[in-house]
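As structure tokens, one chain now follows by itself in the form predicted alone.
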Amino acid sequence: MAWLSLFLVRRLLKAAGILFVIVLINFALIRAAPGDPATVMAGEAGAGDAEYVERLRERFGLNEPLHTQMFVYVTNVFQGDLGFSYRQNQPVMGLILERLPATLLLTVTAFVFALAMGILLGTLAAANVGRWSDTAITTLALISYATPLFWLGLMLILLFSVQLGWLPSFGYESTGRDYEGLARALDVGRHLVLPVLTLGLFYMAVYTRLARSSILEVHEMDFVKTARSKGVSERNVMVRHILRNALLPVITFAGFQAGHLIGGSILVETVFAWPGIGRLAFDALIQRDYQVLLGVFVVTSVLVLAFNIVTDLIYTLIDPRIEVS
């Protein structure tokens, strides 16, 4: 497994370089933000005299030269210090870690749902190409792709929460119930259904169309015809020859889209009042809490880099030729 260790080392080094650039962009965004942070903090504290502002500048290192501030910021970020939220009066890292599990639960569940259903529906559509089931699946994919996320979320709330009363419309879990164990897990699962459907249906449509077209393309290749001529069963032809090759572009696109799910969750978390980092970023934007916004930017960038590395590892499992190369 020496190739795997070398691969991970190379990818981690590249990821560290990309993260360094992202942190520099973060610093540039902080400096480009309008106004003096010390003046803003003094105004929020109700004390705008020059002496107090100067003490704030000295306390937070704002009176240091620009290159010194940049060095301190980059060093702090790579040590896990993303700054301090003056609005929340808490460290940014603590705020993000408090909200991150809810976002990961939502995005990972939506990603698995979208990928599994997309591959399943794409395979069914390709296996029944030209029939009514193919038309129905393709139409469903087109509608899901064209529907705005916020509108879909609101319609699901109206149908399943307001009209039918089957599912809760907002929040992470029921307030005031104090569920524990399995009961709490089921309660969180009920709250998770509508946000997952809202976030996952759009990406499911993309994977469905991509899987269908990729399977149809591989279906006509020579090695598939050769396998059939040797008497290989249709099931083995589909699983061992067609799907294994047709899924490569789907996995590539899924790995690219996995990071985008974090960004898409901002809208979904806002609609469903889901307490994740997407909602945290939206609230920070309204409150002009720039440190929290930049901290969310760094954390989501790390997640995107991690998703890309995992995608490359999955690639080696599906296509052994990548290991040889």
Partner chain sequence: MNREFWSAFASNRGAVIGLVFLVLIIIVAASAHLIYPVSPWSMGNPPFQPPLAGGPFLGTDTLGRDVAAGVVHGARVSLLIGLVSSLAALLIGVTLGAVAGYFGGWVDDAIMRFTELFQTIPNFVLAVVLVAIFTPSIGSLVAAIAIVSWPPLARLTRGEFLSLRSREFVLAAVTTGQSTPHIILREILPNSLSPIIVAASLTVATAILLESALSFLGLGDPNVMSWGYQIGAARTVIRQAWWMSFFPGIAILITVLAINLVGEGLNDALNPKLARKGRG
Second form
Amino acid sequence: MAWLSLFLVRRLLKAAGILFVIVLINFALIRAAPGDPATVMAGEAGAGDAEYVERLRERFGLNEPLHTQMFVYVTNVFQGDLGFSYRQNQPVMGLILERLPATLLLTVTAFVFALAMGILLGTLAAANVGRWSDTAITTLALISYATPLFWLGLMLILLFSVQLGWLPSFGYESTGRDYEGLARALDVGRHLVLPVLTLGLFYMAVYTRLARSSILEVHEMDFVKTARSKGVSERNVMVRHILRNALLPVITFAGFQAGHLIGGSILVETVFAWPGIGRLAFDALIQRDYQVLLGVFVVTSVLVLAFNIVTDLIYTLIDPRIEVS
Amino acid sequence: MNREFWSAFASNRGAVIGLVFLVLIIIVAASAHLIYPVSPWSMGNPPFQPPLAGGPFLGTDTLGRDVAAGVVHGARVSLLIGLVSSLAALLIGVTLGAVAGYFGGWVDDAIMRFTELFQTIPNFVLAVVLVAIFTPSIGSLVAAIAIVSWPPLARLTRGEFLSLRSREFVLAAVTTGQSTPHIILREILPNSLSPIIVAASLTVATAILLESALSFLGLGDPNVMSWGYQIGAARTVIRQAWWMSFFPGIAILITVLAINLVGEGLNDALNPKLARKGRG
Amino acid sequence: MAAPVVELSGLSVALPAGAERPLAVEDVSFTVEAGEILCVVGESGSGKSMIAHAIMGLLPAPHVRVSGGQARLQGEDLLAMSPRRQRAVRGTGMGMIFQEPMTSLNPLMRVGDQIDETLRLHTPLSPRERVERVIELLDDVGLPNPRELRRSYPFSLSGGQRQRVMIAIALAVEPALLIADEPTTALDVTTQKQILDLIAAMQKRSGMGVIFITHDFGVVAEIADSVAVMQDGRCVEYGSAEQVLNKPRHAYTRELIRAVPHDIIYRPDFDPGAEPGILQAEGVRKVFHVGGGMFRKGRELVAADDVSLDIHRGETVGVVGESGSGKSTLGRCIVGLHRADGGQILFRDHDLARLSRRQFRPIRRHVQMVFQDPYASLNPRYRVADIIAQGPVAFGTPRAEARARAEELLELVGLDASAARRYPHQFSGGQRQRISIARALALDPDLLIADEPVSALDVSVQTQVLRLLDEIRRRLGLAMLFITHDLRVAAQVCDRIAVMKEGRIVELGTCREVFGAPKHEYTRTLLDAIPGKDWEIRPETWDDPDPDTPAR
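What I would like now is the form predicted together with its partner chain, since the data block earlier showed the form predicted alone; can you produce it?
After this comes the whole thing, all chains and molecules, with the earlier chain placed first.
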């Protein structure tokens, strides 16, 4: 397993490198914004507060030369200091960490839902290619792929909360009822359904299309003919030979895309008032609280990097061809 | 060749339907000022009027603006931003991808690292941050969408160039003394264009979705009416007035769907033909 | 008497509407007895593969289907059986191996498991017995360390090894029939020889019937007991190997056999005179760096090492070797597609190994290249005239003049001048190769590098293109470097032959020396591996006229 630790070390170093550049971009964004960086950082909210602006100036050494400022900023970020939100009167890191679990719950559930459904539907469509079930699934995927997330969320609320009254339309759990244990989990689960559907449907469409075309492609390959010539039943040809080869790239692609679900969560959390970092970002946007916004930017990037490393690792463990390199 | 293209395209029924819708949407967008000469911002009607209730056709919004007028004028912004930002992304992506794929070596390494960086950053978050910091305007929207949309195009172009540059007709161009710009622009690029065109058409669809999402969050250009803005403004009154967000959403859905269908048709029409041509 | 292993009567296979012809296979009948090897021969598109797929029940349904006739395996009707019975028969009654060993094995499954799958499906063996059987099979097909090898994945095996694994899979339950669909076409000659020997040995041992599909009459001569010759879906000649090879009756069979390179007529030894070689390569070395990136060091692959040879005006030097021998690398170093890492390549007072890409450009017009794949070597988007004229135009010839010259060149290579206005996809493989030659000649080069110029062509076309190349060399007094994997082809056009192995020239001599008295062990191995080398083709002894051939 020496290669594994070597692999991890290499991957972590690379991630650190990418993160470093992202932090630099962050710094550049603050500087590139029109107007005085201190005012930008304070946001419109704090613009009138001369004392706060001066404090920022000092903290970030805005009177120092540029490279010193950059150094200070980068060191701060790598030490977990993402700045201070004047609006919320709290360190940005604390704000984000507090909201992170809700976002992770939402995105991970949505990802698992999207991937599982995508593979299932894609396989069904490919197995029945040309028949009505294939047409139905591809049409569903095509429409889901063209539907804006936020609008879908609103329509689901309209249908399931307003019209049918089946599911709650906003929040993380019911307020004013102190559920405990399983009851609480169920309550959160009920709140989770619509946001997960909203966030997951688009990606489900992506994975369905991908799984379908990948299976159809592998279907034509020589080794499938070999399996048939051995007298393997059609079902086992599909399961043992086609699916394993076809789904490996789908899962890898999905893993590398998982991070993008976090971007979508800004929209979903806004629609469903889900108390995660997406909602935090939206509020920061409304209040022009750039410190928080940029903090969310850094943290989501870190999450994507983490997702990518895990995906890489899984891929390396599944695909025998990687082992040698 | 053209007839062949059209017959392949037309054999995909969805693509033809998509094309018809797309042409209709373009006509509506182009003649928005004729259909609704009054500004879509004008609050000339009573607010909260449902559709087909005697007032404007699709009802009015919270401030008494005509929803239908907003949808028609919004088409302009969506198509404009979708198209321009995709062209910009195409320019960046194809240039970087072509250079990386053709020259290989450290140039390729460096460009691919750069691309990877942009693929790591969650693209919607980056777009939000960019537009927020550079203040919302059509210019900043186009720039932000282009900046987050080019990496897949760069990868695709690089892949095409990488495989084409060792094809024998390209080697033959080298041995007959063609200049490097000639080889890139006249030998390789025309032969890699089909998949790039298909990918670009899908980029337009994604760009329209991105634009609507940004406008929904209040990051649209405050001077132009857009579909995302309409939905964002009506978000809080969804329980009382479904129509305010329903119709602009349908407009987005149909436009994006139409472009995707056309993209698939292009794929059917362009890619197998290339294979046939290559193989004789 | 037992029923024959396979009996085909009047088999027809229909293609979907809009295909080139309505029937892929038309009214084909033959039988294969136990212990018999039947070779089905034909050029590409003759329908020979379709027969194999029809017997195996592997036709791409529903588009392609059997439309008539019968196929029986040991008396049992293959076409009327239930899908379940068909699967059982596929595993136990017949096995099949395919052309592409690199893609015929499941990349995510261990080699042993892929053999085991057949055993598990069709035998009552216990898991432990199956492991032993897998090891035994791997050993039988001549793979080293079967105990470890069964646990490895296909990617770590060479093409020849993978084909051995395929044979092990096909023979796992000792079927009565083995179908081999061009199993050696993708392999090097020496590997081909080993696989042919292996198939023959396994067949002798188990007494099974074999249907061997090939396009190569040399291979037929090597292993066939009987032969069926296919043309455009019809079987035009069917008989014993002895009869078909030595007394062919049908005109098409005769045409194919005549096209087989045979009877090397050594040309008079080339006399360079006192003139030094137009190209003198000395100790050329080229190393490729594989894998690796910005921070990682990749592997080094020495493609050419200490290669020295010279070519004189009017002389053709052949470079012969198997894949990976470095023969193409050498050619590409000379035309400046690669830059040599060491040694020198003297040409027209320049050392080509020292020139940068920019410095090389003025010299390009004097060294031109003809490529291997006629389908990939012409830009599909340009007219033939522009393709041929592109070189002269790049060197400053006015476009109109270059186009006019292109038409002359087309006539020189045996095409009509009107071809200039058409696009490459309107031509056949052989014609495209002629266009490719015309393009190379457009710059009036002194030296022509021909990199496997005929290996992608059907045999009947090969001869024509070879003749053209030889005639052009003579008429224009060119020097030519002829790169090929096929010694028989090299013998037809070369004055001297260099045999390459693993980046080095192991033997360099005149055709007479290399064929008549090979000095190096490897040259002898190569010569020995030529399929059908003991078969003497004597068209003068054939009956005349062709009794079987209807007027066509």
